[in-house]
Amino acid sequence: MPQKGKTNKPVASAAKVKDGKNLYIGIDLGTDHTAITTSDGKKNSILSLVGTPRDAIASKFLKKERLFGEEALNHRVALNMFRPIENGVLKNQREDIEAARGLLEFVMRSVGAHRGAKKYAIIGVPAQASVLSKKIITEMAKDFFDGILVASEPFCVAYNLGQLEHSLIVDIGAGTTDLCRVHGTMPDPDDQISSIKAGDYIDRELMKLISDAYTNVRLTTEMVKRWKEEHSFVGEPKEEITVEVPVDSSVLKLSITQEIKAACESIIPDITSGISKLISTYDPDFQDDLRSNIWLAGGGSLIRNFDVILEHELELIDGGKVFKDKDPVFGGADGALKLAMDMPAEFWHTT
């Protein structure tokens, strides 16, 4: 049993490691980022964006059809911007679903996995994603793989911890917050809870708590995605957090400390409530295991002081102690490209 607050990271087949013929891949096809490691050593990570060109000029100014990641934000004004996963999942819409092909095979360019050996890859999906969702994303994505697994995006967090037993995972994504536990094998639904209270719902939380401030303010999504990723934090504050917002013709500059504290901690009662659920369901022998090996994951985990609070609020419920995952944005990824390199070949689902 893995020691609780360290990681004992399962060892992949070294077989499997050596043999050129096959590359084992893993995929964390998130709401805001993708991210791709693969089993040579190659990782990357994108937003999750593709933009077409609006018009005939737009496309000979550019000079792509599709623009990817950063830098189809960078030239959003002159695109038809996709964002095709929304709360974790794939939008069933052919614009949408033609967006993420491009997306998965531009990431898998972006690390040279598109050429030779055979392919063998694991995406992680929320931890309560439906038959169909699973369904719409393996055949999406099956063109590019020899076999291919869709997999709780929370358990392949735990698979690359190595927290494999009596241990509850917390993945803070931007679409849903997913929480699993884990004993030792592959989730059941009843190990598992999902939830649409994570980055994005932060992002509009803050939107609406700025403008019932601060009256003709001139916000943007992604203007307050970048205060929230730069200033986020849940308890008591440091210092006061000013920013610069448009307001009628001028520039003015404004406290948002507060907003920020209320929209970050807006997602902690779900959470808490989730835990307990967790916990109180789980085997009595093993409830104080649970309890005291929680491991917070995500770019939500990257929130300041979020496992101090978290713990504070446990105490609540008979306490719980929280450790963070040190890789919040290859964590996903990694566990999912361990699971590839060790799952028995007669799992794979073959295209």
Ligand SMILES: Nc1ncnc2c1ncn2[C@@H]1O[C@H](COP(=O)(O)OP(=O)(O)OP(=O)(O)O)[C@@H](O)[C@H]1O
Contents of the next structure:
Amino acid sequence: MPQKGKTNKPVASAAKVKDGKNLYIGIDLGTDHTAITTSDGKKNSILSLVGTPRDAIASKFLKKERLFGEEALNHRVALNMFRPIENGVLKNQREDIEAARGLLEFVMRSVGAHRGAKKYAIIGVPAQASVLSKKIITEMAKDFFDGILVASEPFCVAYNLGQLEHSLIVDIGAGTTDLCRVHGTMPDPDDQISSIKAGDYIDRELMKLISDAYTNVRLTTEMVKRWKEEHSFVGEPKEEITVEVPVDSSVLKLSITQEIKAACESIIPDITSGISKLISTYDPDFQDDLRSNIWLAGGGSLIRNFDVILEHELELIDGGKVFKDKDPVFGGADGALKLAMDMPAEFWHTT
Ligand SMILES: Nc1ncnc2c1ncn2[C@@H]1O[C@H](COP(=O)(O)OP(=O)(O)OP(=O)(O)O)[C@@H](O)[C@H]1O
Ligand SMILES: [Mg+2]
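What would the structure be for the form predicted together with the named molecule, rather than the form predicted alone?
Following is the full complex, with the preceding chain placed first.
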């Protein structure tokens, strides 16, 4: 995998941390995953899922009023499930805000970040998050921290990659694919384009394509998502992909090679047209720099061959060079942490 640039000066503010009083935290509050990284070297990523017991029996059996992440997924038949973040945006219902608060507390506890020290956090939000949705997140989270800031998620990814000048981040998440031009400052609305064709869209497409090809199959979202994560690819298949599918009362082995390919490729046109738009509206003197510095991030960047096929598609519109973030799970949270550590101390005292 090609490596470009270096990580941004992570030690710049290390002295502030070494005094042991402050804990800096980077959080990527995503539709599918919530990732956290702390300045004392801890990190974790959990599914952004919250479950509450469906009835008194479930409550007694599970001995908890709320379950989070993978534990909620494993007990889903006995739970009402919430995904408090939808298309990258925290939903504005009381129960979703409460669920998100619980999720945040859970992920903070998982890395011991709920204790002691003064805490300063940056939370990554989607490229085009509205002023209202930023306010909802800040309100939801403010009691946990002594200082809090929300920052554009793709900007955090670029900050982590050390690609702050003339870079184009393509963050393929679950709810949205966010495209963002980065040019040394916080991005403006014009620098960002968001599409709902991302991981969840691929899952829905895959479900539809398999159901169309094979009648009577019984599919669940979890099943289809699992197959996608195991076998995702674009371009030419390397091998036949077969899965075991419940059909009526038996289990059949079915080929889903073409369905996986079509579902994964369905998000490409929006990405190429978004890239084309962001390049063509950039300062003409730097369009070539931008074109040759495109970075794939987010869970969707794990789709096999995506960088190669995207470069191929870009050849039709003057070309482009595509690189992959080597850590799509923590890239956003790590960038948010670096940004938090690099913020001048005065900044936090005014938040
Ligand atoms: N190997 C893989 N192939 C294809 N897709 C994958 C793979 N691994 C994870 N994904 C998908 O990536 C998505 C999750 O990515 P990520 O954690 O970046 O999303 P998120 O940040 O939670 O979502 P958003 O940014 O939209 O709020 C899910 O749809 C998941 O199924
Ligand atoms: Mg994301």
